[in-house]
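The chain that follows stands alone, in the form predicted on its own, written as structure tokens.
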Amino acid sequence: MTASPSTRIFGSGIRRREDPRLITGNARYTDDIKLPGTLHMVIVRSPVAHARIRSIDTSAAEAAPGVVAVYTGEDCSCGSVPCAWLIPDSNLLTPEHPALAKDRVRYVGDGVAIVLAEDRAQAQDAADRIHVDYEELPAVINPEEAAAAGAPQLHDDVPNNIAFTWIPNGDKDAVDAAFDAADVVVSERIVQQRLQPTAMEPRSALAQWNGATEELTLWYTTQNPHIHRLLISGMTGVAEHKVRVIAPEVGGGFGSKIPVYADEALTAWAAMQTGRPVKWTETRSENYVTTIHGRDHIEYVELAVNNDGKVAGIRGKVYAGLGAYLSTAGPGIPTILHGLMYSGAYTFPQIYCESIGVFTNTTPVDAYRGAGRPEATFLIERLMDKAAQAIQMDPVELRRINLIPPFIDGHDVAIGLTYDSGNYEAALDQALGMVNYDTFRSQQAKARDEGRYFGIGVTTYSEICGLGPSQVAGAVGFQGGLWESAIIRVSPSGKVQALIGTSPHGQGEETTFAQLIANELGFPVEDIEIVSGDTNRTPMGFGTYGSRTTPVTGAALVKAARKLREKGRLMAAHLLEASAEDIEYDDGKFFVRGAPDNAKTIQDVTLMTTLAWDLPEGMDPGFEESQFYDPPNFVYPFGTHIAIVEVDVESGEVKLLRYVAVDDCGPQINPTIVAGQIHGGIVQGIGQALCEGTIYDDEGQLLTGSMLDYAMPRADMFPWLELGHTETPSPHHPVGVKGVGETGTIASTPTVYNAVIDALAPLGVEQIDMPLSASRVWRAIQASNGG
């Protein structure tokens, strides 16, 4: 009982309804909101990476014009910043993370005091007058070095700076035996450099406290309002039901607005102390030193392969930098979301991963687009290319030999996961056809004879997303369920409101969710409003991240819509004086089988159930349904990406000539929005490969602390992105969809990296640490056998 293909809105590339307000400047962000009597907060931050605080002199700040209050860590009763992913069986240590440092700072940017004044300029002037006497201590930046004996210690209760050591299910003896028996073992030391998320909008918060009712309202740049309501409640002591979190427009997140930070909690706490609204908005410089960073792995990885191309096993040891403190989801990134993806798209029989989480004197690390999966995909695909070279096999053929065969309803991999569905070879074949792989190889050989160096990189990937099953969440230490909920409410005039617990912030769900509902119920898509981002208006939800919004919230909406459709069928049967079993539904109309001209529209049954003048026996009035959805499994999108590059060996410059991406996220609700997500992900992933990278000096000073120093990808770096797709529905999702928000980032980094190494193979270049800037590539060429 779905709408006919000729009228289906599902699969239509209609324009995003969000875009008019966003591109015309009419959207309202947190910093745009004005409340009478608002105070402005500035946070005084440590300029050194590691030090004891001898004293803080706030007297000059307190006497400055416009200043209302100054607080230090000794004054602050705001609770410790919590970590919400406590990995079991890892000996996890969770040192205190004070909202304001009291006796010791542990990274540049650690907050030591706050100033509240009538305007921001006055607050900043006063903050500059605060004198902090620091006794500097040695700092450590590199996670591998931080875990070594004798390294400077960040936390007295964390020996050797090691927060956890995590090893998933795996028989080390069996893995070692597979490696001992293999014909060839290849290895590499991979540095996954730190990245700075650099969302368009920095973080911002505006808090209002009503002392009479003890209610706190917090406007907040958040990806998950309901979770932040819970965590802010814990930090401020305000009862959860008295906290309201509102997410206005959020100008990009990429994972950086998942965590709860000290800063937003301090904004709320300051409003409670002063009884006046308080606003805090970080500068870009603050954003770079205090908003979480991503990646920061040092990996020692190996792949065992036989001469026939069959991989015998993969193993790795990862030193994962966590920064100075455990961020909200920090421990889950290099463990659950990384180590469990060592199978990729392949039938690796033996897998072993050891992840060591290490504190360093740097900004805390948390989820950044892809979050663990890009790092896992990179090491797999890098080793596959090295193995192919070692046994003198084409890298595409090696991949093909080891791909998991097609499956439609579950496949178990050695690490312990059950993938939902996949047809990896179909995506590979389509991408190879689009790029004319064999023809390129011939052209590449000819070009090398002419002194030109072209390279091709091929990535076949699978990823875990749609973070959902609550039972699994509990088993892996996530401190909450991962179900979602939705309410669909239809007014007597036939207008629809859908209230969701997740909080989209640029992904396009205002459009795609309306398409889902329109497809199920037949209402015009323009009559459907999606309501999100306000904990007082929307049902509970666990947040927008991990490409989970459409797989989990979308499923809740579809199931709620189907409840309404069934209610409409029963109402139509009553109005048409027919048996419910004889009622059919098509294109927004209910009719008796064989008599489509005598029909009741979805608007007819909505009006009659709302008026309740003549209801079938046992039917409740109103046309509204709610649905909780706890998925039975994750979803596993997959695909093949191919890049062609040319390297100028005189300058080291890398030019990206072609980029082909064939992705499978199941049925596409809106192909245009899917393409936009893939485009954005590809650009971010290639940014890591070619230009982005966080740099600290040995004392812990951030050298990439502005956009003058942190190299973001630019439009002129990219060719036209050529997209294809296959369609393999998820068997457990009601319409088969999978996530797509992170696939581009996961696949593109190793694709471009391997293309560059392939181009330089005749010169003997085998490895270059990212990013592959012209200077790094040039130095690698000069140091190589061919240089």
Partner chain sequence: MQVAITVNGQTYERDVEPRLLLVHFLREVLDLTGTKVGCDTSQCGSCTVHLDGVALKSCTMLAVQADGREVTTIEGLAQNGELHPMQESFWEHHGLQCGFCTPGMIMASTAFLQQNAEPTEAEIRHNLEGNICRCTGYQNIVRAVQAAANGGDG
Given for the second form:
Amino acid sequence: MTASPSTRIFGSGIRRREDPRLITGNARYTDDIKLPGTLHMVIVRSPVAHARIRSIDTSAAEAAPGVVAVYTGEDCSCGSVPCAWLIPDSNLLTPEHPALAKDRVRYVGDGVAIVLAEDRAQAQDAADRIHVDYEELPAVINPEEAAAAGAPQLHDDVPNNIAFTWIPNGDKDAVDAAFDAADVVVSERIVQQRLQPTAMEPRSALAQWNGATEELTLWYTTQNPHIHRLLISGMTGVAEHKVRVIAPEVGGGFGSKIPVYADEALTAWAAMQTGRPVKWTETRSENYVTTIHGRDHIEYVELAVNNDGKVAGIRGKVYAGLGAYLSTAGPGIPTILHGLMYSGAYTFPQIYCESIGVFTNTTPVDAYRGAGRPEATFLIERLMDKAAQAIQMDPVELRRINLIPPFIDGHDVAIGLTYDSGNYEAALDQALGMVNYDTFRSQQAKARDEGRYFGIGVTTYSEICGLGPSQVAGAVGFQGGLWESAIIRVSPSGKVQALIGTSPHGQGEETTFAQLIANELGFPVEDIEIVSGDTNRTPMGFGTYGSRTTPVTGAALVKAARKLREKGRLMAAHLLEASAEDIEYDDGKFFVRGAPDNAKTIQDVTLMTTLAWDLPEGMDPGFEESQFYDPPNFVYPFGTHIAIVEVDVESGEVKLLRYVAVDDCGPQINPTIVAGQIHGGIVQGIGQALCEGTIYDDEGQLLTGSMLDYAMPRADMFPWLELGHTETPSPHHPVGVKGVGETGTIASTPTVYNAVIDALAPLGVEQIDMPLSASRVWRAIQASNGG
Amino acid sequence: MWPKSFDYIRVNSVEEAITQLNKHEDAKLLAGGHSLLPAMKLRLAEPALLVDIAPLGLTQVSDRGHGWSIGAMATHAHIAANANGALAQAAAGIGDQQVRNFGTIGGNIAHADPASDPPAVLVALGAKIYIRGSGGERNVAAEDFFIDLFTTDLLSDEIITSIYIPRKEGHTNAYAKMAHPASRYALVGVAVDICTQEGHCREVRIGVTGATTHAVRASGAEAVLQGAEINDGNIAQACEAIQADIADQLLGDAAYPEDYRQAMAGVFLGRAIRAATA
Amino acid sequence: MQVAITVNGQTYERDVEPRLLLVHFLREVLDLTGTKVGCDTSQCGSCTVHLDGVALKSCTMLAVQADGREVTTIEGLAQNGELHPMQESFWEHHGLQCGFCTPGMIMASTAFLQQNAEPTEAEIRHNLEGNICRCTGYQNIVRAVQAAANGGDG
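Now the other one: the form predicted together with its partner chain, given that the block above is the form predicted on its own.
Every chain and every other molecule in the complex is listed next, the one we just looked at coming first.
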């Protein structure tokens, strides 16, 4: 790569700097790391969804070759698994979640014992020899049924399995009055099916305990090492400053590597018990029963609309499956991150949402790419299409009538948020132009005459991301701040290390953050290294999720860089014997105004501030700055997505013909990386629409327990994704950028869903539960007037 | 990912393989391993001895004039590249590139996964399975070989050596499949071998997989077509008939229930007939 | 059992249990950890290597079956310090994000191009069916393979 002039580095799609190690097999993920003397841990898991443990016989396992130790819940002093999002005003109940089940198991996969052996195969052999006597109890899987009277009860201290009932600030009477007065009310029961996140790298942990120094080092597959340090400190009793959490290369997360799990904590606890390093790596089948799932809502939602197309209000009641225990952020997903999104991109005057969190005998549910916001966008967009049909208006026209008009610095929506900036109609118009919407409608009509069923779906969305102001975090019960910090450290020879508290794992910030720093300070990108993922090397941070790393850490870096630039300017003035007011900066050079040759480079001032032989009065030595940054607001990316599909009405097969996405995440630091985020998000969201979905049987057995059954999107399902973009800067971010990690997932599910329903409209099909597998589409057609 | 311990032996002749199978009750033959090893990794299969038959060769895919001889150890990729018609189509759609490179047809049919592709084709093509064991050599028609879910006519001391597919002048054939979106196994697969004359069906054989507990012939659908003109109406009738043919042997699951697969057997029979007669 | 397996041009003689999978032989015995394990049912393709020049899911072969044969892993693809054109192409076209599926994707794609030097987009997508990626949405992987097939100028 040739060095780009730093003035043009912002906005350049340069190749990623993390790639050379990844494409050559030299990157080290957690399971790739080996320590001498390591014991391998296998966790014995409950094969039944709900049972009392009568007894556990570990004697055969203890006698098996290579076994060093076996522990059950009775022997285990590892602390319970905490929940870290205690939503207020909801009567939240937080039943205990032991690291190993003591007397009762509550889902298939609940850990009951651990085996530590010299190698992994021996540990597995021994685990197979542990006999657990279970007294089976009735299980409940569906959250709506679990909340009903008479359902099997999971926790003695949680009546009716209801963990919380949450209602955002809202005037129910006013909302109901708006519905009563409206011309039309459309409603739908939406099943937001449970999904399995499936980061390609399974979770893994390697723990090392140094008894002499009482230091615990943990290599983890984590999205947020500092949070894990805090929570693991609590679970193990090791002081936080003696715990070091390292996220080496991490192979995707999508939310599933945010929570603190029993499994990783058990490696730490076992290392402390045995004095030897302990490693655990889940298999994919294990991942599918123990790593968190996403979504799992049953929603009753309604939209009130007048015949002129103006929406009068939206309201919904959500039964949110939480799984058997509260995962780290579990309660926050179907409430704060869901209910606050009910305005979408629109001027809805009245909004009401009630969310009931329910325990079921299933794997715990937590954040999965988009986390609460895709569910909200789906129901809004679904209801908009239904409303359009009800008042016989084109669905695009209905959206246009209700879109928030362009705004550059703040727009208040009824739910109580202030959106930062948006120009929704511009994105809509660009996307409509790309698909030639008007001609499509006539082609569609013609094709229907020939017995072919084409459909189009259009989503206009706005998303809350860049989480978020810490004051808001506190107000909504999040047990942490949501600020970030960064240190930019320049060595005497002008090489830069930027240390950040967030922990990217595929999003490319080693590149984009180097571009940001290069843009501010003029160091070549090659001279800038981004350091993350090690609590002993990096400053405090809350992690990479919620499309927040670039909006929040990026802002911290820019502000730190600007402090350095100011220090550099003062130093340059001193070196050039000029007044600081007369010093200008451009592209890595400080020069006297009007005399560009009379200059000092950023490297010059780095060296001279570091040597500190002759500093200006009052200046401290060194060329390093740190910055804490608490965002004043969220950021609100937006856009329009359009899908065109064809449905084979004989077989129910759905073929995606075109997919167009126009997204606005403000100025793009690296358009190639932005496009990659959007591609990935779109495909993940379409996975939910068309093929992904967890299936449990009535006894709580996971029927989608391996990649043979859980249908991941594959390359051959997709046409070439067509991207456009608009650019509306965030007014409160120092370089105007918004997050882009989740937009694709938020928009694409309803877009494709609505396209399929549009295709089948002539047959009278109005609703199909996701995923829209060929079998379900066929069945809906059979049940309609086309069957 | 960590199979239970087992013994391993490599054999250099069919006789040796049979001797090993005779000696050890819990022995399994290891061909490509692409059906057996996945089961062993999950500890769903725990043989005490694996008899690796890789050294035996048996990899031919040969046109002998009167018919094709396919060695039991021929890989799906080799068959896809060197055979033709329905057999090559089915082989090209098994698993993925990597699986086709090492999975063998003998291993595949011995495993008798109900959703496997080749069995339907072998039934439709009237293939014969050549088998050797302690009792000597025998052959069995494909339609008699597949007995039930993961169950074949093969005895515990027997080994498949080859598959013979007779050449039938004037016949054309095709395989049409709906793949499971995750496993890519057949939710339903229909193979048709047909001989037409002046637009009429002179002879036809139909094999089904995926929708049924094991690969079966659809004789009712065959009877509808036999002697009939190949037109939309008769194809539709055959598609109805195949659903009755398989009604007693249906297989399904929560995502793709029996009635759906039954209906799709009809849809994909239509596609296979049209492809074979195109 | 004693095996001699040639990996990336070097022959390794080791005593292994019959149950040891080739992928674990590479990762645990030889410490060649570039080859990944992403599933346990032979679906995801992260473990793809070349065995005697063709693509194999190394989780679906025993090390003893590879005795006497030649394996190429992602670590052996670059020659004399020069990246393989497919590696270059994945880099150039942003064909990876978290990188976990990438070694398998690159190994599967290089083997595929050896059999089909000028594939269509549809053929590329079809031939990636044995490799799962959660990050990229596949588009830039397809672009990278297309570009590699066209000699690097996609």
